[in-house]
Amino acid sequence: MTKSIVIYNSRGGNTKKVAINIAEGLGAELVQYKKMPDLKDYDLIVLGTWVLAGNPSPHWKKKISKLDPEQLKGKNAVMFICAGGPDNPPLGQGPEAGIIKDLVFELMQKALEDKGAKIAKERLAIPGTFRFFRFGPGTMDKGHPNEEELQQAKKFGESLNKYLK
């Protein structure tokens, strides 16, 4: 029997909403990154995080860096993010810097490949709320993720079932 898991790191709750919908569409176990189980028993691992200044969250990076490579070796890994303006350059930078989702996915992919994971081509970037202050209310992109974006996340999860056959 094949098993899948969706692991998320959420600061304000938006990434969690996206993760819930992906897990529902995939029929996968859902866990917050602090409660990550041993991943050896999973065939498909879906990992998501919020974004800070064009980078995966510091918590996500730290957790992945401490993982035993045996947990991800040869596993199919799928990435998703929830970010304020994922299709924009990082705040204060011009278009030559690239767009946030591409920069973040590149960093996530490197970290996961360094642990032996096989990175799936599918990825999902959903708009979230941009926050100027660490725990302050969302100040830009309010209303995201909206219902349409959450349905997109669910369909994304459904599309990943091909990895479990």
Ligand SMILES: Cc1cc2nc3c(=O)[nH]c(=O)nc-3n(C[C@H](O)[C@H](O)[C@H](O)COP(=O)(O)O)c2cc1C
Given for the second form:
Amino acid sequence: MTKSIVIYNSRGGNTKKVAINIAEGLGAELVQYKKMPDLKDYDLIVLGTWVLAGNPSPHWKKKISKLDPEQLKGKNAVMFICAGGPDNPPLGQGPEAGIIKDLVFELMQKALEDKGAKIAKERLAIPGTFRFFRFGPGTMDKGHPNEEELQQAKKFGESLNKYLK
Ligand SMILES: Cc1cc2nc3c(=O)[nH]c(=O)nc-3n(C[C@H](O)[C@H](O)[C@H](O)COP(=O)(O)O)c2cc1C
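Could the form predicted in complex with the ligand be shown next, to go alongside the form predicted on its own?
Full assembly next; the chain just shown is listed first.
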């Protein structure tokens, strides 16, 4: 039987909400990145993180860099992110610098390919409310991810079912 899992790294809960919806659409297991099980048992691995200073979160990067390559070798990996402004250039930079989602996906892809994963072309970037304090009120882009964006995440999960046939 083919198995799928969604693994997320979330600071304030936005990425977790997106992960829950992807997992629901896909019918996958859902785990927080610190509780990653033995990935050899899975055929499709969906990995997501929040974005800090134009990068995948440092916790996500560290976790992946320490992973035994046997865990991801030859596996289909799907990436998603939740960022304050996924379609904006990095803070303080102009359009020539590119946009957050492209820059972050490139870094994630490199980290995952270093571990032998096969990166799926499907990827998802969802906006998330910026919180200066972890569980404090939103300070920018309030209200994200909204209901429509969470439905988008669920549909994204459903669309990944083709990897399990
Ligand atoms: C210290 C800090 C730095 C951030 N840097 C960026 C950034 O460079 N680009 C961006 O789009 N969002 C940035 N964000 C916004 C978060 O990525 C966004 O709020 C995300 O939805 C948080 O997800 P979480 O609730 O799962 O932790 C930053 C947030 C914090 C707290």
